[in-house]
Each structure stands twice: as C-alpha cells, then as structure tokens.
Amino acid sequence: MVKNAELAYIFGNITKILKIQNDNVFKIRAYERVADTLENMPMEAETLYKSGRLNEIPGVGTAIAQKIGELIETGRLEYYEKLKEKIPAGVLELLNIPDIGPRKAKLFYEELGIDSVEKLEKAALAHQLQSLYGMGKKAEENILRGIELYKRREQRSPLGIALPIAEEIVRELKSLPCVDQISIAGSLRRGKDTIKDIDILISSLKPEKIMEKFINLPQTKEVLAEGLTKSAILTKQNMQVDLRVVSPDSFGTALLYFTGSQAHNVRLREMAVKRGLKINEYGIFQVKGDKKIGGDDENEIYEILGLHYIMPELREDMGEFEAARHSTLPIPVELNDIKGDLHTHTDYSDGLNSIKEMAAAAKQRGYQYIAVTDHSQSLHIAGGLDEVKLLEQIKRINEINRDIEGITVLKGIEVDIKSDGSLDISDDILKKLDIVIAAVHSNLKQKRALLTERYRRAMENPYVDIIAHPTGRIIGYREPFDIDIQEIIRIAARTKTALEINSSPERMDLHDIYVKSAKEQSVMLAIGTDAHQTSSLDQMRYGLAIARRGWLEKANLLNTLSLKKLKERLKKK
C-alpha cells in the first residue's frame, strides 16, 4: 500500500520544483493543498482510490486524481520524474532551510553551483553570499541560523510526527499471541514536544518471534540492529525505533527505566539506596540478600518507596517526587475533559473545510462547542477576513447554529497583533463576536521591549480573550520570538487574558515550563488545534502532552468548561 505520507512527500515536492520554477501561482497552491491534505488525513487514500472516491479529497480534482491513481497503481508518477529531471536533488533540499525560498535557491545554484545544504554552510561561512543580488551580511547570518535551525530538525522529530508511527507499530506488533504487555517508552511516553528516537517495550517468553516480525514491519526501510531481545529498525519517515523484549516479571521495572527521564531516574535509584535496595531494569531487589521484591507492575515500584504513582509527564525531577510524597500531585487533564476547540479555521480564509464540516466534526468528537477563528485582514497570504467579510461570517455562523443540534459554533477570530500593538479588526466588529484570539504574524524581529509591549497592547484591549501561540516557534523552521515571556505571563495575569498551547505539531506553543509557570500565576490557558481541516481536530491530544507536562488541571483550562460556563468566564474580561 503507498501510504498518504508518500503521496504527501511527492506532491509536497512538486509544489517545490514549481516554485523554483516561477510557475503559476494557482497551480502551485493547488498542488501544496493537497499535499497538506493527504500528510494529515486519517483514511489512507489508496482506500478511497480503490473505491472510487478519490474525489471526495478536499482540492482533489480529476487531474491530480489521476496522478494519485497511477502513483498507487505504479509506485511512480511520469509527471514527478520529468519535472525532478530540470532541478538538482540538492537544490530542493535548500527549500527546507528557513528563510530560503525558490527565488534565493535557484539564485545559489546559478551563481555558485550549490546543490547541497553542505555546500550552502560551506559558502556562508565563507561569506560567499553576501555578493550576490539581494543578498548582505544579515541575509547571510539569517542563513547560518537557519541551517542550525534544520540539522536540529532532522535530529529530532515533533511529537504529532513520531507518535502515530510508534502507534501503528504498536498495533501491528499487539496482534502476535505472543506479546504479553506492550507499551510505548522514552520521551514519547513522556509526551515530550520533540523526539529523537522511538522505544517500544514488550514483555514476552517468546522474543524470537516478536523480533522476526519487528524487523520485517511493512514501516521498515533498514534494519540497524538485530538480536534476540533488543533491534533496531529506520522506518520510511527516517525515524529509528529501538525495540526490547523482557520477561513479564521484569516489565514494569524496564518500562519505568526505559521511560526515563534520566533525572527521574537518579532520584529514584538514591531513594531506593536510603531504604536498602537497588533498582535496575530487571526489578527491585533488597540489597542484603539480593531478593527480588517487584519489577512486574510500574505502579508497585512507587508505593514500594512511599510515594504516589508519577505519571510520565511529570518525570522530570522538576518537583515530582516532593508532590508524589505529600500528596499535592496533579489530577490531570484527560482528552475526555476537554468540552471543545477554541482555535479553527474554515475555508472562509485558509482552511480546507466548511463551518458546517467543521462544526459536525466537533461533534463527531463528542464536544459542546468549537470556536471558528478564521485569519484577519492583514494575512493576506491566508485569504484573511476584512470587516465585510467577518460580519458576513458571523450572519452564516447565527445561521447554522439555528440549524444544528448538539454542538455551538462560536464566532471568533484569529485577530492580527499589528506592529505597534493595534489591532487589525475595530473594537466595533470584535465585541459583535464570542470569542477573540489575537497573534503576531508579521515584522517577527521587531526588538525584544518593543514586541513585549506589542503583545502588552493586545492583551490590554478588552475584547481580546486569548493569545495564539504566544512565542511564535515553529520546530525546526523558526525559533521563538525574541520576547520577555515572563512579562508576558504577567500581562496575562492583570488583563485576565488567557494564554494559547497551540497543539499543532510543527508550533507546540507554549513549552512546558511557560504553561507551569502560568498556571502558578493563575492564569488560564486555553489548548487549541490551528486545525485547517477536521482531521486535525485530532491533534488536540498533542496540546494535552503539554498541559499534563506543565502540571494543568481541569480548572486551569478554559475549553475544560461547559459552554455556558466558557461564555461566561469571556464576558467577564
């Protein structure tokens, strides 16, 4: 089967050849949209091929539909090879480093020769940039930067990525008779927002097995490692995924030292030292006389040392063990508590889908509620909203809310911050709406007081109610603005204004450490998903990850209000 990622990749690299190639800009994003499209929709679409229904693809029509058919009915598409024919491998691959476009790419390349990103660094270094047309000594140090900024990405991998890799593994690798417990390990298991590695753990008498079906997974690109209890395997996405195999006496023991963090660890290990025993990834054992007292229940090893059981998220000795011992840990926050979205986009600007469709998907997952906060006027590439345009939405919102049952569509807006704190939208039209989030999108590099009292402005305007991804990072691509987030948490503190954990793979913003600092300043938060079709709706679990790291509770986040509850908590501000 040619998964969507595969198809997501080729068409992703079509949109890339096109640009550099200053071709039209209609068919460029015909092409990008479906890409993003088949990265991020759940029913693969050879299924849909198969049955004929390849049209119901959002953006899908009969001439890409067909380049989609002769992809899965070949392995290859005529149309991909001629087009890769007129460009150097090497010169795509510049397109992933931030702040290089097709414009600068093709510009390296005619001028310099440059077909790699190692030629690029070598050329920057040597400040062979500078010269030409365009380009100066900040361009070139924004390059360097941007280099960094990719070799890191292909490092390490954003949660939303590796986990639903791990998952299917896990799937496939459950179905063996064989398997006793399995379990996800690692800083995956902890939900942290990047990842290097995958690890998989599975208690079982008959490892043989396991392995043989491990390394011939239908994920396998290369096999790194093999052996009886522990192999190694790269998948197609490059993601290398470690394996172990233990006895179920030992499972527990193993999956609480696999899953780390190392820290946590340590502070475990001195602890059991103090009470006469010893922990390793074989069990607990008393030191005198070396018995075994536990290793095949997680939970146990902590009551074993007098403590609450620590969930993953919290293993970062970053004050765990002192709530675990006086009983002041978190309750935290499940899926299932979450009452709706609160940061959406249709295709009224950049989305792929309608209100209706995104309204029936909320309640397809079971919420109350689901705010569309399409983009404002000034982010014209996102085909923002102007005034008109907002209250006509708003008229169409009132429409559909008379016309379904079981979920509210609140009217919102994702609000432009402007370069000196204005906003984009009148107060006139933003107190017409339920809900108002506000962001920066444009001048990113503005200096570090000036883009503090940027976002001081916003948040003093009284109908601004959330932050969007407050510190702007996008992984691997751009690192977090240059502002004073504490301030900010401050500012958010006196305004009543909430802050954003924006789940969306490539942003997950805020970082865990902001969200617990914001909550021991009483400030709400708020998870929204940025989904741009109902299937990101889904990504809502990324945003948990976070708030569970950062210590949330229930009563810490608004969309973990009923509705009438959220309406009126927003008026209150």
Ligand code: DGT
The other form holds:
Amino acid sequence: MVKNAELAYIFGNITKILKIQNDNVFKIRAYERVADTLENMPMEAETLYKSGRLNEIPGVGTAIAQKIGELIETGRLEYYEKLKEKIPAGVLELLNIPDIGPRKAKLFYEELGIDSVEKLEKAALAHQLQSLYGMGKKAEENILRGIELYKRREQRSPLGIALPIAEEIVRELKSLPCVDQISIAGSLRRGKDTIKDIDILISSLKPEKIMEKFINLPQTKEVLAEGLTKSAILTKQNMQVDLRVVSPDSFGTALLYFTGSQAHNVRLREMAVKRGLKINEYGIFQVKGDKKIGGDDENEIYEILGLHYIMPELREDMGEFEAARHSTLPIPVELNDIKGDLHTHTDYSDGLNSIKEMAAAAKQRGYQYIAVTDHSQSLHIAGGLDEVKLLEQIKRINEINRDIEGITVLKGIEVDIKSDGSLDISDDILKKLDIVIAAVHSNLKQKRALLTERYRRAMENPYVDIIAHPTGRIIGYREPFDIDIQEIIRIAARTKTALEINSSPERMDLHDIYVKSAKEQSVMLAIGTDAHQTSSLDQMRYGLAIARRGWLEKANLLNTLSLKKLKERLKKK
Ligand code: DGT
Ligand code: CA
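Moving from the form predicted alone to the form predicted in complex with this ligand:
Shown next: the complete complex, the earlier chain at its head.
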C-alpha cells in the first residue's frame, strides 16, 4: 500500500526540484497543490485509484493521475528519478533552512557545488558565500543562524508532533495481554514544548513478547538498541522512542524516575536520604535493613516523603517542592474547564473551513463559544480582511448565531499591529467586535526598544483584548522576537490585556516560564489554537500543557469563563 503521505512527499520533492530549475510556474503550482491535497486528504489515493476515481482529487489531471498510478503500480516514478539525477537530495535539504529558497539553493549548488547542509556550513564559515551574487556578509550570517535552527529542529520535535506518535505506539503495545501498566514518561509526560525522544514505560512479567512487538511496529524504521528491559527504535518520522519494561512492583518508582526531570529527581532523592530512605528506579527502601516500603505506585512515593502529589508538568525543580510542602500547589486546569477557543480562522481569510463548519466542530468539542479571528488586511498573503469584508463577516456571524443552537460564534479579528504600533483596522470597526486579538506579523527585526514600544501602543488600545503569540517564535524556523517580554507582561497587567498561549505545535507561544511570570503579575492568559481547519481545534491540549506547566489555575484563563462571564470581562477593558 502506498500511503498518501509518501505520495505527498514525492510530489513535494518534485515541486522543489522544479522550483530550483526555475520551471514553469503553472506546472509548479499544479504539483504543489496535489502534494498539499494528498497530505490532507482523508481518503487513500490508492483506494480511489483502484476504482478509477483519481480524477475526483482536486487538481489531479491526466498527467498527474498517470504518475500516481505509476507509483502505486511500480513503487517508483521514472519522471521523479530523472529529476533527481539533475538535483541531488542534499540540495533539496538546503530548502529546509530558514532564509534559503530555490534561488539560493541553486546558486550555492551551481557556483560552489554545495549539496549538503554540512558543506553549506563549511562554506559559510569560510566566508565563501558572501561574495556570491545577491549575497553579502549579513546574508551569510543569517544562513549560519538558519543552520543552527535547522539542527535544533532535527534534534527536538514539538509536543504536538511527538505526542500523537507516542499515543499511537502506546495504543498498539497496549493490545498485548501481557502488558500490565503502560505510560508515557520523560519530557513528553511533563508536557514540555519540545521533545528530544519519546520515553515509554511498561510493567509486565513477559518483557520478551513486548520487545518483539515493539521493534517490529509498523512505525519502526530502524532498531537502535534491543534488550530485554530496554530497547530503542527510530520511527519513520525520525523520532527516537525508548521503551523500558519493569516488573509491576517497581512501576511507580520507575515511572517517577523516567518522568524526570533529572533536577526534580535529585531533590526527591535528597529528601529521601534525610528520612533515612533511598529511592531508585526499583523502589523506595529503608536504608537500615534495606527494606522495601514502596514502588508500585507513584502517588505513594510522594506520600511517604510527606509531600502532596506533584503532577508531571511541575516537575522541574522550579518551586514545586516548597509549594507541595506548604499546600500551595496549583489546582491544575483540565481540558474540561475550557469553554471555548479564542483564536481561529475561516475561509474568509486563510482558513480551510467555513464559519459554520468551525462552529459545528467547536460545539462537537463541548464548547460554549468559538471566536472567529481572521487576519486583517495588511497580511496580504493570508488574504487578510479589509473593513468592508470584516463588516460583511460580522453580518454573516450574526445570521449564523441566529440559526445555530448550543454554541455562540464570537465576532473577532486577529488585527495586525503595524510598524508604529497602530492597528490595521480602525477603532470604529473594532468596537463592533466581541473580541480583538492583536499580533505582530511584519517588520520583525525592529530594534528591541521599538518593537516593545509597538506592543505597548497596541495594548493601550481600549479594544485590544489579547496579544496573540507574543514572542513570535516558530520552533525550528524563527527565534523569538527581540522584545522585552517582562516589560510586555507589566504593560499587559496595567492595561488589563490578556496574553495568548498559542497552541499550534510550531508556535507554543507564550513559553511556560513567561506564563508563570504573567500569572504572578495577575495577567490573564487565553489559550488559542490558531486553527486554520476544524481538526486543529484539537490542538487545545498542547496549549493546556503550557498552561499547566505555567502553574495556571482555572481563574487565570479567559477561556475557562462561561460565555456570559467572558462577555462581561471583555467589556471591562
Ligand atoms: P528530552 O531531552 O526531551 O528527552 O527530556 P527527558 O526529560 O525526557 O530526558 P531523557 O529522555 O534523557 O530521560 C528521561 C528521564 O529519565 C529524565 O527526565 C530523567 C531520567 N534520567 C535519564 N537519565 C538520567 C540520569 O543520568 N540521571 C538521572 N537522575 N535521571 C535520568
Ligand atoms: Ca525523553
């Protein structure tokens, strides 16, 4: 079976090669569109092919249908093989580096024979790039920075990528009857925004059976280590997964140990020592006589140490022990507490679904409201709304609200903060909306003071309720803006502006450390998925992980409020 993802990958590569070769734009667009469609299509292309219905896929004409057929029948595509002879795979890899497009990739390859990221880095360090046409010292420096980001991206994956992979593996392993308990551990269990490798822990009396299944999972690309208690694989998405199997009577302490963080574990062990106890991954023991007093239950270990249970998201040695001792641990906010999504897009700008579809999907998730916050006019590439179009959308939402039941669509906008801090939509229109989120999308390299000032002006606007993705980072692609985030938090407190926890996997912005700091200054936070299609509403849980890691409780989040309370609160600013 040739999966859609594999087809999409090949058509994506064809697009890249054609771009580097500066081929016909219409042809390029056709391949790009097919790659995109294949990636997001619920139906398998192979199934359609077998019933002669490939032409039902949008954008698939005879030529492309033939190519899909050839791939399904023979597993290879002559046209693609020929293209690859001209442009090596290493040159395509260059396109993954921020700031490198087809033009530069071609330039580096043709002028300096650069066909790998490694060679590119060497050339940049030897200052061989700056003299090339259209380059310069600054461009060369940017490329080096881009390579750093790229390497880090290869090493750590966003939570939103790693978690679904881990859950699928857990589901498959769980089907074995010899599995007693199973849990995700490591940074993934702690809900960190990026994950180096996935850790899974199982208790069982029959480890061989489990290991055999694990190394032969359909996801496995390579077996990195194989043993009776510990194995590691690399998945097809290049994620490393470590699996450990322990006996049921040590599941609790092993889970504690492999959940980490290391800093948290060090403190736990110190506390144990003070009580004449010893903890390791096998159990908790009295030093005198080496008597085991616990090990199967994680909860119980904290109890034995005289502590309240500390949830995994707080285990960073960032004050959780003091809070556990003084009974001041936060009451964790749960997915059930979330009453709506406050950042979503529709087909009015660059979203895929209609307002109605988004509203229905939000209702299905048990929400009371969903804020539609499309882009504003100056974001041309995202089809931003001008004031006329926004007024039209307001009217449409009013109609929809009259028609539907069980959910309310809030009229909103993700308004651009312009270079001088003014907004892209006039106050007269903003005041007609239920909710305004403001964001920086342009002129990102402004000086620190200027950029911070730009945020200040936006927050002082009486209609701005939330600042979207405040630091602007894109994991692996863009560093956070050079802004004074602590100052921005102070201004948010003073102006009663909420800060967003953007939960789209590549953003995860605000970071948990700043979330905690915002909470300490009584700033409200708002989780928004930034969904551009209905399925992305499920990303709420990634933002929730940040909220929990940031010590938030229900009362610190705008979108735990009921519709009525939220509306009152939004009017207040
Ligand atoms: P990462 O980098 O995203 O994979 O982060 P973690 O926390 O998942 O780190 P990882 O996978 O190296 O190890 C998982 C947990 O196992 C870690 O949080 C604590 C525990 N652990 C691993 N190695 C050591 C060690 O050498 N000493 C101690 N005390 N604990 C360790
Ligand atoms: Ca890990």
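Because the structure is a prediction, the values reported are computed rather than measured. In this text, the rigid core denotes the largest set of C-alpha atoms whose superposition between the two forms falls within 1.5 Å. Positions refer to the first chain, counted from 1.
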* By the 2 angstroms cut-off, has the C-alpha of Arg541 moved between these two forms once the rigid core is superposed? -> no
* Asked: C-alpha of Pro88: shift of 2 angstroms or more between these two forms, rigid core aligned?
  -> yes
